[in-house]
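Given next, in structure tokens, is a single chain: the form predicted alone.
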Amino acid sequence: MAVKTIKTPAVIIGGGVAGLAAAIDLSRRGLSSLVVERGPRLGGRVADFCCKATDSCVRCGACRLADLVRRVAARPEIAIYTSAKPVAAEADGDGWRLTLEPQRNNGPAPVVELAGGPLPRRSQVQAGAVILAVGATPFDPSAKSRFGYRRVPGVVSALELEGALEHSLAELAGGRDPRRVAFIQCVGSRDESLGHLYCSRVCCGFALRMARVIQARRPGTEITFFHMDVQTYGRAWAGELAEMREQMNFVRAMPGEVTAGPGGPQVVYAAGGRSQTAEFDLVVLSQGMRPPVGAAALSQLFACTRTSDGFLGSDAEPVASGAAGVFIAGSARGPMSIVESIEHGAVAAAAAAGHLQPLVREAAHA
């Protein structure tokens, strides 16, 4: 069977929110694009991200997500094709020729269904220019065995509170509601014994916005926050964290073990000068974010730069990857929230565009 060649000023690899950002950016200049999305639905991880709002807007940018997919259904210039991955990729003149391979799918359904949907079979994309849009990877705090993830009931992941914080508690603690929750921050970010010295920089705010709704829907509920600094994200923060600081307890200390108690887990930790222990029902690990699946291989294939902390791209550029016409987006350069990945997504589209606007010149005059 002889292979569909696609031919399109862009590809966007990635179809999470910052994919989805460049892909609509690049529609408002007049230039189309082909989104190629790994995973059988758009959205990433966000797609799983419910809204953080109590009495009003945190920004936690939960509901651009929606806004994004209906914007790219409306626009005939954006082609999608879901559980696709390129395998191979070539520079090709002035622009890139890349193979894509359909992938195997058991996830969950797609958010909507768009023009498009699965790579039906093996497939080459001409390009003009490629936006690796591939997010990050979130750390598996079972490499941290001190704090006993999979091990001591009632201990999980903030992904996992997030999968079940508009449902039941119940479940992450032993069948019980929860009235005594910790947060241990920084778990897998600004660790010397695992090489990450950096700052996964929106952990906080995500702990902390899943707190305030536990303690909205949960009135009682105790908060205690585990520590070594808090990040600001500008004005209105500021206050918001007043308020959160006389409604939880900020306990700046990374705890040294959890373990298993006859309540719930216990977290050991050093604090005015001695150790100190506190049971809790659940305890939350708020895991940082690390370099997209597969870094190492999407550079080699792309011929992409990597930052000092082993993401895609440059430490001195933006969107740069170190590659002609190939640009990187979203996560996939470094630690961002959700609204810093969609502007980026658009920076990178800006780029993108800069890069084809002589190319699409000579196809005008040829």
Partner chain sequence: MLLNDCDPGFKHQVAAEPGGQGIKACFACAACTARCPVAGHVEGYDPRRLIRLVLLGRREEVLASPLIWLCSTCYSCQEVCPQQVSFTEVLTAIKNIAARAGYGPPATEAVIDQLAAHGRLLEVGEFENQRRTDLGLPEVAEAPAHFQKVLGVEPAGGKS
Second form
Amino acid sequence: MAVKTIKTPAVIIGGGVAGLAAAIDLSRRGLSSLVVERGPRLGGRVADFCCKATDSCVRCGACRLADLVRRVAARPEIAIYTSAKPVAAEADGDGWRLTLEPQRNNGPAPVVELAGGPLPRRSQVQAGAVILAVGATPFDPSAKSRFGYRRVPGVVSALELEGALEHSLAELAGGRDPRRVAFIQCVGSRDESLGHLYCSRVCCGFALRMARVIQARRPGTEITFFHMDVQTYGRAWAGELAEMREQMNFVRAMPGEVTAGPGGPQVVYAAGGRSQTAEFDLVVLSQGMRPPVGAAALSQLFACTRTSDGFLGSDAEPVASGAAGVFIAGSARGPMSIVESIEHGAVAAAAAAGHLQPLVREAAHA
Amino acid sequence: MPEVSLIWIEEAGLEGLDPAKAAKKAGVALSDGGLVEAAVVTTTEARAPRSLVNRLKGYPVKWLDLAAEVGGGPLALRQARAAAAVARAAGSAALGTMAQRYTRQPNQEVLVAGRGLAAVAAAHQAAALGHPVLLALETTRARAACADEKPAEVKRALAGLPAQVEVVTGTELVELLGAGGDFQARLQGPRRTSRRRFGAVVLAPPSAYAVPGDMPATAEDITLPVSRLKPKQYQGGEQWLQAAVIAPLGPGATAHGFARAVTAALALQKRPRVQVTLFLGEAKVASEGGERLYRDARRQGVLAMRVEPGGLRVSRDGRKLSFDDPVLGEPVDLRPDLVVLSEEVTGRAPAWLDNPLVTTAWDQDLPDHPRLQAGRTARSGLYLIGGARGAAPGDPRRAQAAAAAADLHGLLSGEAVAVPAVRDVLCASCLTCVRVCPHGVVCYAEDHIAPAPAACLACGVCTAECPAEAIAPPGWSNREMIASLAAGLKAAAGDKLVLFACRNSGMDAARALSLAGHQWPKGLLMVPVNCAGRVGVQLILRALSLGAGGVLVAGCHQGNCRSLNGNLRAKLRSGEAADLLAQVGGRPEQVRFMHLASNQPRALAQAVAELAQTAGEK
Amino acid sequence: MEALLYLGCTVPVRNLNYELSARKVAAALGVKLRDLTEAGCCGFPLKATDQAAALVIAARALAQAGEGGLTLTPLCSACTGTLAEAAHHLDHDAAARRRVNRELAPLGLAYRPGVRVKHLVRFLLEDVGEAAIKKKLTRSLEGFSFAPHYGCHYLKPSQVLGGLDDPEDPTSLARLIELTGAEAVAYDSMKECCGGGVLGADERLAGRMAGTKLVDLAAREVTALALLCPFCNVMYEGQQKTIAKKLATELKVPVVYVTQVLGLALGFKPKELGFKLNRIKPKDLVKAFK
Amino acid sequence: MLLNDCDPGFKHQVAAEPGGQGIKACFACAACTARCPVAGHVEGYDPRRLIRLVLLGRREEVLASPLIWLCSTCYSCQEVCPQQVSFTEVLTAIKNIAARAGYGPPATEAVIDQLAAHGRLLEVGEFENQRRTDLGLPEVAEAPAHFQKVLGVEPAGGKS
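Now that you have shown the form predicted alone, what about the form predicted together with the partner chain?
Whole complex next, starting from this chain.
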């Protein structure tokens, strides 16, 4: 059976916010694209994020996904294959020839109407440019076993808390009503022992926003924020942080361990030059970002470089990959926020359009 | 379809004809010339009264030499010819000129004003997208960089600019009127002032490094800002040279400012017998490579010392720094031989940008607005990038420039919806629309209200706030909305409810619910709006009078509104409607407002269910 | 299967029950233990004051061991740690290796990279394997419970000793204990250090440190504390009375070696495993298998 | 305390000692202190504080401190350190410097004497070997000569 070949100016690997933003930006520039998403739905990790607004918007950007999806769906020049993954790639003239393979997915079904759908069969794609927007991978906190993840009841990851924020926290806290909640920052970040010599940038804001939601829903909930340095950025944070310092307990210490106590998980940390133990109902581990799980395979597939932190791309340039015609968008390039990923997607698209320009001209002449 | 008016000007050749009959037959309304959604005028532009020509300027008008069309012959024949000509002209006014009328062709030219890498990059990107660009550099030397950039880099970037970028130097943007698609700029050149029109404007004002105001005041002779530090000049002798590098300490400290301080500390520490103590509030390592740099500095021997805000004190002579070491819990003194103060990138938006009379384009909280990224300001088509936006030198500025260029390209290539139509006959020139337009689109020029051609987001705030029903984006007039409300409510079964939902939040949430198979109350009518700010008191009350038992307005969260404060206006107007309802003996809880985000479908479902219950209670 | 037994200083003099049971268990599990005669000190006691000398001393033992190509299996965790660290250091640092070999030359010895050091218990777990051990067991210790004490240098520093177990959540001893049918007790102070390292510098401090675990276990019904290091034994068994006195409390926590537990399950009599030499004996256990 | 009076070279000296390399990387997160079993028992014993004293250059205070000899070498601090400071080894480096500077604990001499005399910390004489033989254990031989050579000392009396 002949393998179908799809021809497109640009193929975007990854249908998260960065990939979608790149597709929209390309189409604004008059360039069609094919978005290839491994999972069953668009949106990547952001699709699981809820709104953290309390009395006002906290600028997390998660709500932006809806308009990206809406705009992608409205543009016929953007084609989408979900449940698809590149398994082979070779440079082909100025462009790339990719082989896509269908992926079996058991995850949640797509909840947005889309142009396109699951990749039906193994297919070939001929593209002038490739944008890798595969996102970062969250650090698995069980690799830092001293924090008791999956071992001590009531210890959860920040992403698990995110998933439960709209529902019941009691389930996370093993049935207890969580009135005492601790956040431990930098789990997997700023950690040379793991080779993670970078700050994941978004976790402080993420944790503090969730802490605020918890306090807004259950006034009087005690929040303890174990941190080394608060990494929020943006002008609005300065004032908000001052407010939060009044309402929450900021402890500047990296805890030593989390153990199971009679009334909930206990955090062992240093204060006043000695070890202290504090008991909580819920301990949230703010896991950092790791390079995408497939970074090694992708960098091999597309002959692209990795940053010194192991993400895709190069330290020297924002979206270049070291391979002609291959560009990196979003947190596959390094830790970044949702809003930053959207912007980064546009920048990658600009670079890809620059690469495509001579090709487009040639095609017009031919 | 726009409403087309027939403006009948009596002149030779039309004697005896009945304007009303002609209008009726052609299916248009006869007008005295005030109603200008679209018009057919029975005479040529040259023959028409000047006042009428002026009034109709910029609107879809079919000038018709009716006398010529009608010709001679029996009155009945002339009357029939007149009706047919008017009908034809009306069709072309309504359809043929509609595109021009409702979405006037935006000017494609782009002005980039400012200096430095961000400016050059924005010009380059906009040109790459096919726009003619005027790059107005405010300095006389083209390659002059911002104070935090290298001139050589700017020179390189300038050399790479494509041909469709016209570069002028020594030229400053001193006044800007209009909005996206049609800006009128006044440019002050070295010799003369010129006016030009542009479709979009990118501002990249100069940026520089400045020492934050909360730095301790050490003696002048031992104190330097990072930008003036030459590490090679320092080394210790028998005694160690003690240097204090002070990173930004306050809550506004940025990762870039921190990285700069650490870079200076590292360079100094590498000098022989120099000991650097680096004071910091929070180690802001969130910049790329920031953590590595910080580690390298410590490994080199830099002593990193966290101090609480205000915790770094200076002796009266400015030569002794005192602080409490949080680790030892002891007071520590340092008599530095050198104090290096870190700096943050600063850049100011031009003062005129902050002028509320021009527009609410800018205030300092906007850079964080989740819907005003890519350099956008509140004023559509106007972009502010670079240091004034907090972007650090180098790639962040290029990235911002690229994002802004992509955004303006989208705007000018017609992604935005059409401009609002103004019914001059109703307009009292109260300027409410000019004042409330969140995007600076509605301008007042040449004695009439003149919306810009590309920048309108059809948020409808002007329509909701206009006391005279004189302005509306096409499709969003009260008349049209009420008509669709009436039709929708008529078709609705059971307890009738109306949900006015912003497309950026409520509608997305509703759509997610619908796709997930959510069972809405049978009588629910969803009315999408581009912004909750479109929903004024009148619409709410009309919905109730048309039979709705409850009205819910779902707008974005505070600080998330694409139209800045359309959501807050909607909240205010919902409250007013509820109050009015109470005054006439109704139940105020029939009118509700909620803040919502696109990813909060559950909250919407709950609010609608509660509204249904309220409506059902009667 | 063969291994090179490293006795160190303390075991062959003070912990004969440990040595006896270890040799019996190894033999029963088919491990032929060869003795590294003339081995002596591993260098640990000198590390604090003279690392360079400590390294040479460790290298001496390693060099002796290296000749046979067998895994060096100490019974003492401190010896394990010191020797493994030294081997790790010398394997990765050619300059240090040259320095050390200059010192060893007059002894007719030289360190060559690649000497493997494993605590004997780890050797049993990894080289013999849990399945093989299980097959050889003839008796069930069901009804008895042991509190495993891993100590420090059996697993840490993980940079050198990693791969066997997670020092933050160790399970290897518990698994070994459970092979015998006995219960491995999970208890709060499981990861506490015995304090043996500071016994020489501050006896009171060492006692307080060991006391934490002893008090914790005294409150539980465990057959015995099961350990695998003579240093830990000094603290938990040797010092138990003194500690109890200092803490003004009653303590009677029986202490056994993991090899003794294993020995019982392999069918040996308590006497053969040196239980006579246990100062605080798990009487029920001894009685049950008499 | 005046920082100018401290010795900035001290941290470099510690870092140059085997095991001391990591000290300067410390960013004072306090995970080590949280896990130190000695810190809980001894007032003032705080790994993070000891590191800070070295970094500040309070040389004499560190070397003369009785605290540096209280480490139980459990390696807990080293295990939890995100910056690979390896405090147990850093402290070994500090102790070595202190010992060379004459601050060593008195027990050192005795240890060296014992090793020089027997090649082991505990003497294995006839009595011990008899006991071993009775239990069916092989005899153990002493090899002090090796240790004398390595340590560069003569046996201090006793039998050899």
